[in-house]
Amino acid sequence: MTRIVYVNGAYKRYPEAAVHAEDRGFQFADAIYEVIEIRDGRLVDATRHLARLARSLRELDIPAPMSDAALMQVIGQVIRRNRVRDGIVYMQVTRGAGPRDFALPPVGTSPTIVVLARAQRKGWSAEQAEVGIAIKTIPDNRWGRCDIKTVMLLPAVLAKNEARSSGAKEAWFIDAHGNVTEGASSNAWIVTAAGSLVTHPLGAQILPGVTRATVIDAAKLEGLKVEERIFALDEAFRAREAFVTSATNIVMPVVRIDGRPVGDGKPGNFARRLRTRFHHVAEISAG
């Protein structure tokens, strides 16, 4: 349970933390955010989260609300009041309050952050991953910058419904050509016939995921073959093995795709290999 959020400069009580009515955030979606797992009241990539919100807000020319090492003191401040020994910490930035106005408010408006932390019980994502995820494809309808990490998540949020509703944990987002970009919150793989490890090339289509980094470093490590290139729906349906990647599912196997099994519809030796050695490689750091 969340007791305490940190919204621009106070540590308030979950049901006192708010923002103005007319935050861009709220009205325009004018804002962007992170998400780091917390694993043993540590944190994990934290170098590579942070430097990801820093490109978000460049790209959107938000300015920072604070110094990385404030951010860092304001995040271990959250964990400890919250008592999070194992789950996320979630980062909101937005441009800021303002009379509503589709251009943008004057120079010198003050962001708005918003940092909260959140307990997950210990072992589900290890559970869940001992029998896989199903996968729903949606075509892909979201706008051409999905490299910044933005809270305009919409057809995310309706893609993951839709996956819900067939009975599936995750939607992929299938291009104009059938060509997998990636999940509705995730980063999404395959394994070749050849045992090669297939994912998208980083672009505007696709976010620069932290923990698709740093299992491509895992991999290298491992003496694992990466390929970074688009590869079919088609060719999804006939990969050895399939998985995904995020903050929250770490290495998930995949063992369904519109119903249909990936490989012999169990999670697959590449995933867990790869699960095992996450932590070993990411960055942990205090929070």
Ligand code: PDD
Given for the second form:
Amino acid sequence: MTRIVYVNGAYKRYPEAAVHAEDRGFQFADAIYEVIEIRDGRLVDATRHLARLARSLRELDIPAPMSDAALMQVIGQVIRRNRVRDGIVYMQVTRGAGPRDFALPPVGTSPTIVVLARAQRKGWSAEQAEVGIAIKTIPDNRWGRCDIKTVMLLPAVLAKNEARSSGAKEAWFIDAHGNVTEGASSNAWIVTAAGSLVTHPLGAQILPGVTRATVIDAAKLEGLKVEERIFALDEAFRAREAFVTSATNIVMPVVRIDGRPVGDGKPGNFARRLRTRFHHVAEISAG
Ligand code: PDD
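For comparison with the form predicted on its own, kindly provide the form predicted together with N-(5'-phosphopyridoxyl)-D-alanine.
Let us now look at the entire complex, which starts with that chain.
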């Protein structure tokens, strides 16, 4: 349970943790966010997450609310005050509050920052990985800058909901050419018959996943071949294995896509191996 939330300089009790009614995050989704895994009371890949947070802010010209060192202090406090050992840190930065206006607010408007931590039962993800997940594909109707981690998540919310209604845990977005871009809240991967790991190249169409980057490091250390290239849904149907990566799922095997089994319909060895290696390769730091 989340007890304490950091909001704009103060640690608030959960029921009182609120932002202004005219916050631009609320009115325009003029905001960015990050999710970091907490494992055994420590942060996983914090440096990469904070670097992506800084990049998202730069791309949107939102001023950084504080230095990385100060933010790490706040994150540590939030983890301790909520006594989280395993779970996630969620942080969001918006362009701030002011009378509703599409044009950007005056220079000097303070950004809004919220940092919260939430416990998750240790082992839930490992148990899920034993059986894998099903995927439902959905046309990619998002905007042209999916590389920025904005809170403009309505297409992902609706896609995930459609996936859930059909018994799938995640949605994969399919572009106008029939290619898989990424998941609603994860990066998408397949393994070819020859044993290459394939994932969409970085660019405006996908989020540069932190887990994706660390899985690439892990794969290279394991001597596996990684191809960052476009792949069609048809290729995914014929893949030997498939999986998704995210800070919450780490490496999660995909066993069905649109009702069709992937490979033998069971979690595959590549996914299992990468999942096992992941936390040995990721940066683990004190919160
Ligand atoms: N989602 N692609 C999208 C669209 C995402 O929303 C996410 C993460 C990822 C994976 O990124 P990372 O490996 O850095 O977590 C890819 C987070 C977990 C969320 O929205 O909860």
